[in-house]
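Only one chain is included here, represented as structure tokens and corresponding to the form predicted on its own.
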Amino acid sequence: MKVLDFSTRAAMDEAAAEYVASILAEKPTAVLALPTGETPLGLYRRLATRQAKGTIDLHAARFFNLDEFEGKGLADPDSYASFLMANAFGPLAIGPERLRLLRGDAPDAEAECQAYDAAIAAAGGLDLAILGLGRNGHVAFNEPGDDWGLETHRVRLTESTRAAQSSLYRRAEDVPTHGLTMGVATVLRARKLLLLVCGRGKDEALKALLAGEADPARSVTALVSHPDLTVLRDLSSVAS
């Protein structure tokens, strides 16, 4: 594991850019996995930066993305593929060629996840997997005590990550009460991952990750095992 530490989110942004771009400078064809919510938004606008200036080039790369809400199609605004169109695929200019969604609203969860783990498995497995942290040490939707060998699955989510999705819908209650991750198996396949930290209430889990002991409750800590995890951590932001 290597741990970098930056003083602001931006050096935090700037250097996950930096990652991104070298992995793409080895392999432009690379398959990566993002991530939705707020920590990646800076890590998305230095990317299409740097596309725009011509200093990366992710046209040939294929993406999938790390978890969707069941119910949720691709179009649906309130989907995660919505949002990373929005903030990542629509401003680098992917087309949908290159992509592979999670799709929410498939009328068999089981089905779709494993059609989703064979589409990683023909693109040659994921290169890069970009990770978030989430306050209760979830990383995707993979929550506390979910089987940790378990591959893409439909899984309950929790009140606390449901209320930490609420910003995406106009009511709470709005919020879906599932949804269809890549299960801890999957991402432990990635040749190599990337996690992001920042913001608030995610010391506790953090410092269980770095403690390097597997603790169920929390599946950041399942990534003690891979051979090439880097964390990105904003000093600035993380504590309670």
Ligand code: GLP
Second form
Amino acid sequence: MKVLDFSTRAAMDEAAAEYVASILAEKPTAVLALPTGETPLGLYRRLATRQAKGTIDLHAARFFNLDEFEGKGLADPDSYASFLMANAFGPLAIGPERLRLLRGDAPDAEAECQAYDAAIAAAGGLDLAILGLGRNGHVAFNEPGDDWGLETHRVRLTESTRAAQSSLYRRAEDVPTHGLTMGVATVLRARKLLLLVCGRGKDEALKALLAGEADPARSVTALVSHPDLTVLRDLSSVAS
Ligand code: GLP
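If the structure you just shared is the form predicted on its own, then what does the corresponding form predicted in complex with the named molecule look like?
Next comes the full complex, and the chain you just saw is listed first.
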């Protein structure tokens, strides 16, 4: 595990953009998994700026997302897919032919999860999974105690996760009770992992990861076994 600390959010965002640029320079057809949340927004803005300047080209890359709320599809303004369209795929002008997003509104969630894993495999596997960190130590929607052997699957969201997501919804009770998520097994198969950590209340989860011991109560600690994990941490915001 490689851990890089930054004294400002902007410095972390820039390093993340540089990291993604280096992956694409090496392999323009790279397959990437992107996270939702506040954390990656600076990275997405920087990638869009670089693309506008012509210093990066994302047009041959392919994209998946990490997770989605059950019941929410691309047409729902409160879906993660909509969030990524607005903040990443739209500004980066990524066409639908290069996107495969989890369909939270699929009539059969299990079938959708299996089809999703099959699509990742058909794309040649993930070259890079970019990850954020939930306050309870989750990555994607792999909640405390979830089975790390699972690939993409349906999960029950904890109340703390639902509360943390309530800004996307008008009323806290409208936050879906379940989600669909790449499993820890799916994430660990990515050839490279980039974990971005910023925002308050994540100190304990991060300490657990840095301690290097797998703790089933915090799925982020499953990442310690990955051979190519880079952690970028914004020190100005992570203290709890
Ligand atoms: C949610 C998402 C995660 C994301 C996390 C952190 O739980 N399911 O994929 O990484 O929030 O969000 P933020 O970056 O807003 O702190």
